[in-house]
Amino acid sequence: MTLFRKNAEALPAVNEFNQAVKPVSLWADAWRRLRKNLMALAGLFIVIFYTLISVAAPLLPLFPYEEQVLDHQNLPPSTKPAGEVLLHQKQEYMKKVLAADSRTEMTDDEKAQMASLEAEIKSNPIHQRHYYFGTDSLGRDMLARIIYGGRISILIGIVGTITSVLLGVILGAIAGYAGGGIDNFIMRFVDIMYGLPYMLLVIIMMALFGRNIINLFVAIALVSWLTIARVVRGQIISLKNSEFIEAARSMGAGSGRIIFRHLIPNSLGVLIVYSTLLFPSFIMSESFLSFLGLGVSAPLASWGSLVSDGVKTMEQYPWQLLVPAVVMTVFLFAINFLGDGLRDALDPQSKNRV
């Protein structure tokens, strides 16, 4: 019987032409099917390239993101040092002074301020500056602000979205799988949850806990695994009684192991899409409460924090708004477009596979 199992092992599988067939695992075939989506396959390079630089953001040459310059206050983006940003803003600006008063020359006043101003950018280095992105109200570099802030707002995507997917699973595969008063007292759970004001209560937990990327985390969090626990339990539902799960159970699999390694890789796609759903939401969840001031505490900076610094001066310097809303609208668009690619990789069922 051995040796009949031995010779069984090494003949390999064919198909119906017997052909020799390698086989393919799950992961392996999925990533060539997201090969073939061109949008998805863009999306993961974008997520990959935001995520290198906001990890190696302390190693690039970037200026202190919480360094004030007050004399490079408002500076637009340009790949002039600043001294000739500043300095051509002030020829700019003596120049609608005088068509105003009707003069061809400055006075000896304005020209010993030009020339004084002149000195200081040619002798102090920190006019030889270069300001990409240019400056916030308080001259700081927008590209170090919009590094940085990538970092906090990554981070809470990822933290949030973990927990959720994490407790949301769990619970919703446990009430799905199990049925009766487990489900009820669960399900039960959810529904008084959901009838809580969800933004209401993030608001209140940073009022009373203080406003700490810790207390942050955990607010935005709190409630975010309900939808997820109600599309993991439909999708157990859905599969328990399963042939699979039938073949399983008759071979002495534990419910753990059947819930585990069964139920839910078979939830996969329906997972990844919601997961992907959920990044972006933390990121705006997070951009609302620092338009309500409850967000990101000053110095430290996040995508949702410069949008709401944006909005204030956008008249006067739209830069500051749209740099970091692009920034963060091509990052939200990318992990669309993954999280739809990977649906349709993963997804065995799917009429979109490629």
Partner chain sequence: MKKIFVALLVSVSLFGAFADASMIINNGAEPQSLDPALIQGVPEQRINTAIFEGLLRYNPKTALGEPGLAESWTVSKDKLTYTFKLRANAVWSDGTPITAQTVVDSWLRSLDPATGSEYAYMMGMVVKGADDYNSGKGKKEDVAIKAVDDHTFQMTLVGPTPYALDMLPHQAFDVVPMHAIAKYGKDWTKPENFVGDGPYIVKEWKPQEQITVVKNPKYWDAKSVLLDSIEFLPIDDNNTGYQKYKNGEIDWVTSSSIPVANIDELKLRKDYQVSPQVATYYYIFNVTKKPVDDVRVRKALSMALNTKELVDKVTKGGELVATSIAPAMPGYTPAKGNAYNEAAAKKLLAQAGYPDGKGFPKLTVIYNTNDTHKKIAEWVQQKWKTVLGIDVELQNIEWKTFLDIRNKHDFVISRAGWVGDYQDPNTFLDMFLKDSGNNNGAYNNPKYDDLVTKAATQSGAERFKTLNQAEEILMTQDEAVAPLYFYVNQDLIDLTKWSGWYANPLGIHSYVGIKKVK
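Coords for the form predicted together with the partner chain, given the form predicted alone:
Coming up is the bare chain, nothing alongside it.
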């Protein structure tokens, strides 16, 4: 073994014309190909942008996401200061009141109300705030809530994907490589888990162990490694009798080395595709749970809970639904394009395609 490696290091790689060739690693190769895929690149930048913002959220000049300014309820997105938007909103409402009562003049009472509101807006510095994404029904800044909501949603995506990929790869690889009784046992367990309804299981686990974020992470991750395990097992079975594995085995490589150095890297393409599919599905599951009222609890928000709150007022205050929904959709698109690009880039079969 050592002998071979020494030789490999000593002699530079040459092609058939005896010209020196710089070896290309899997990752460098993949990156070269990914760069040529515009959609994937755009996806990558969007994902990086979202991640940076989420990580840096506490450093950004945002209003606290849980702070309620009850005077600023339901303000639409605007680049103007809150005071102006509020006044405009009140004036529009007054017009509606007048129309509903079929009057043309405001009563003295209403006039006094408007005047005191104007004075208040001039004197109180809080009305100088800007809400670029509008506010919700308790006067909380939507921008801050979306960014902090994104932190939770993305975190659920990451934690969920990592745990389920880890579990799935390890169990799937063991089952595929060992075969026989072990394979049977692991795969039948997976079958049983498949038979149970996924959402119901998560809801039951949440009910049993209490409703907090950690339990939400665990519950979602524990029931979602099944597909990965199956896919990895299939890949391993199809690869484990191929020539390069035989070669490795004949040179005395152990099971661990064969699995982790040869089999899994060769299944990476499929794995990456599945992870990028899983990632958004975790975000969706969390959104669904939040939508049902089982997800994160107030004052925390996630994209799902923001959308769920927004739906209730979508006719009157459409931005409360649209803004978080668009932000979330863009991210999910980006992840999907990135995953697609990564699959093309990492696929060993497409190496010569470029």
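What you are looking at is a predicted structure, and each value in this text was computed from that prediction instead of being measured. Positions refer to the first chain, counted from 1. For the two forms, the rigid core is made up of the largest set of C-alpha atoms that agree within 1.5 Å on superposition.
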item: After fitting the core, residue 130 CA displacement of 2 Å or more between the two forms; value: no
item: Residue 284 C-alpha relocation of at least 2 Å between the two forms, rigid core basis; value: no
item: Large Cα move at residue 95 between the two forms, threshold 2 Å, rigid core; value: yes
